[in-house]
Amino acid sequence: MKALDELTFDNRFARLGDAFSTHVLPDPLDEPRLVVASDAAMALLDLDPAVAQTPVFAELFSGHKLWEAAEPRAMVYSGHQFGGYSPQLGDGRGLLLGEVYNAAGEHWDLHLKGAGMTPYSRMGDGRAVLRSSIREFLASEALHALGIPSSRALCVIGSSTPVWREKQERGAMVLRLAPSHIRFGHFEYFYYTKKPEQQAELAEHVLNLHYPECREQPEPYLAMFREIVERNAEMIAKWQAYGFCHGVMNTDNMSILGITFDFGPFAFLDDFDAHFICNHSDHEGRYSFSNQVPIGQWNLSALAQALTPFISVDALKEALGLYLPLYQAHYLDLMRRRLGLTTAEEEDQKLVERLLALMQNSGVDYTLFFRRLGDESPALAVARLRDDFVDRAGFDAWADQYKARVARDGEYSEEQRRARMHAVNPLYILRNYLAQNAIAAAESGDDSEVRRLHEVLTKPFEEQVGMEQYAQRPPDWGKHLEISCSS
């Protein structure tokens, strides 16, 4: 394991030059303190977890100190925001400190969010607040633990620096890790500003560093785009299967690697509601839960437009046509496993659709339903769950179909079924009210709840002794929290 001064930097994106990013130093926070750190994320950098408790750790990730080999850069990009094109966005409060490679040869961006003003701050103060930083940290690590592709979070550093949002809050920084922070919006920026040389340089950078296997294909750029389509189809299938709502699927928030990042007003479903809107600012419901699938395709179409200098329109359309079938295949596979099924039948899609239709407007807790479905035999489980449904006759009909389907699936013991289902159906998810409780404690100076919740969420499928309160349905107030882009 390494100490902090032993990290090895290889700043590949910074070497692209000033057309792609601007050199900016972080603006330090006052009286920095460690709120929470992720041992698992630190392991990606080969760091000894003990270094998180040293004073220099908080100083490095609050802008007070900087590695000599770091090259902090604010990236420039554009993007479609709520369907409208914004010609220049960029890192308005984040800095790519540099790229570190580990003993396994993996490169990881160190991206510091809340680091102060940049040329792309657009009237903002460049700061992040404690609540949003905690939410992003918890979401990053929770999604990873669920098996959903995501950026990672190393730590949150709190401070006494005042920051004004709807009220005065405290500034914070979160250190994010990802193999790359390049977005769809990077390609859009160089396409719409008519800078073909830089756009080609960016495309080569992404192809060589992140999709090298596509070099072996007859049309490398087309092969890369197909891979991006597939990765996004699989990621969004996992969002839908686990009830995750991102909230701001602008093209500048879409990773070129098909990972979840830029967490804002996200939420996991409590009661199942296909029309759920987690972002209080999303007045038209563009990014509602059910809209995430078509919006994923819309965003890929926007990226395709920006790639027309390299790939024919017909080839791009053909690749885009793969998105929905790939999504449906990944989603149905996940939902079969969540239902405890090991084989495939043609009617499985309808079985899933009927269940979700019954859940809608019945106040059925999406996460706990699937967990409880695997607690005991199908007959006992559905008998225990039927009282959660308004249409009991409809649920009984579904339950009969489900029990018959399980019987056709194969012979296995109740213990085998429970183990298999519990391995894919979490007991603990990052519910908004749990995050809010942890944030409220941290804002009053008690970081223990953030750390405890983080620890629980790193093992979402395992029943943890003494942690029953984290597996409960939310109180009524917890279902109606208003989360917006303000952070």
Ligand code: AMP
Second form
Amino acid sequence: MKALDELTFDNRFARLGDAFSTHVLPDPLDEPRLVVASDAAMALLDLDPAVAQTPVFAELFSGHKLWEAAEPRAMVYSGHQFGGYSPQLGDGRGLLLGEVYNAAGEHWDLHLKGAGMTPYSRMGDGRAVLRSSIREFLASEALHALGIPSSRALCVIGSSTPVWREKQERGAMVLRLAPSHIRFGHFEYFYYTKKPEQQAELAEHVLNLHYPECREQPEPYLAMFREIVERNAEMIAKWQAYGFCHGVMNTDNMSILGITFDFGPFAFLDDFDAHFICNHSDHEGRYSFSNQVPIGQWNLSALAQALTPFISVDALKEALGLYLPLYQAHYLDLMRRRLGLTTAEEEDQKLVERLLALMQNSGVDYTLFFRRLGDESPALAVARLRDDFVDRAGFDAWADQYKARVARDGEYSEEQRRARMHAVNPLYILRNYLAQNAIAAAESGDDSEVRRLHEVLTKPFEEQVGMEQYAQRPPDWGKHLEISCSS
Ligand code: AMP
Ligand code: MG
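Swap state to the form predicted together with the named molecule from the form predicted alone:
Full assembly next; the chain just shown is listed first.
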């Protein structure tokens, strides 16, 4: 276990130089206070969780103090936003403080979001408000606990610094951890600004540090792109299987590592709705829940375009062609497991599709349905769940097929089935209304609800005593909360 001053830095991205990022010091927040910290994220840095309670912790992660070996940098990138190219983006309100390596030899980027203005702030103030920082923190740690690849979050520091959005709010910072903060948009930036040397340097950097196994392949860059395609297909399959809606899948928000990245107006589905749009500025529904699948491919094509200096167009197209079949295989595998199935049959895809159509039709709670399905034997479970469906005859027909399918699946005890299903079907997810309750309390100075919710979400598959209120459908007021993009 390390103390805060014992972190070991090795700032590999900063060493790429000024073409890639700009040195900027964090602009401190007033009266910093620890809102919440993640012990699991602390462990990634070998930090003793007790250090979160020391005053220097809040000072470090609110911009008042800095390690001598840190090299805070604002990264430059660009990207396609809502389908159109934005030539100049970059860290407008976040800074890469440095890269820390842990005892296991893993590197973690320390990225402080809400750290003040940078050369890439454009019209923005460089700040993040408390509510969006809490949402990013909770989402990162909740997704990770669900087994969905994501950037991580070490802590949220609140403050008294006023920040103007639709109304006056308070500034906060979230410390984000990821093995890399390089986005698709980094490659696009050097491609569209026609800087082939820097682009090659960036590609070498990513290949050497993040895809070293691709070096062994005959065409290392192509192998790396294929791997990125595969990771994205798998990540998006998990989003779809668990009902996660990202909300702003612009290419500047897509990680080169295939991890969920840059949380804005995201949401987990309450009622199943394939057409759900969580971002209320997304008028066309470009990033609606079901569109995430084709958009994943669109984003990979945008990256492929930026990689044309290194890889032939035919090879890129072939690699892109892997995306949909891989996505479908991962998705179906997960959905089979959510249904408690251990074998694969041709018709399983239809079984899933029919169920989702029935759920859509009746607005059935997506998370609780699967959890309840695993509580009891298939016959008892479907008999109980039937009441949630408007189309009873339709559900009965589905239930008959399901029971027959389970019977063909194999012999196992009810306990085995329950244990297996509960291990993949969470009881607790980050429902928007739960986040909203915790945020409202934190905005009036009580952070205990954020901490409790975070605790519950770190063990989403385990029933926790006294936490029933976190496993309920939302109340009416909490059903369609509008989450603003102005975070
Ligand atoms: P986002 O929608 O958070 O992914 O941000 C898109 C771009 O806008 C990124 O380049 C951000 O750094 C920048 N940005 C977002 N909010 C702010 C802000 N309050 N101040 C400065 N830049 C911002
Ligand atoms: Mg972003």
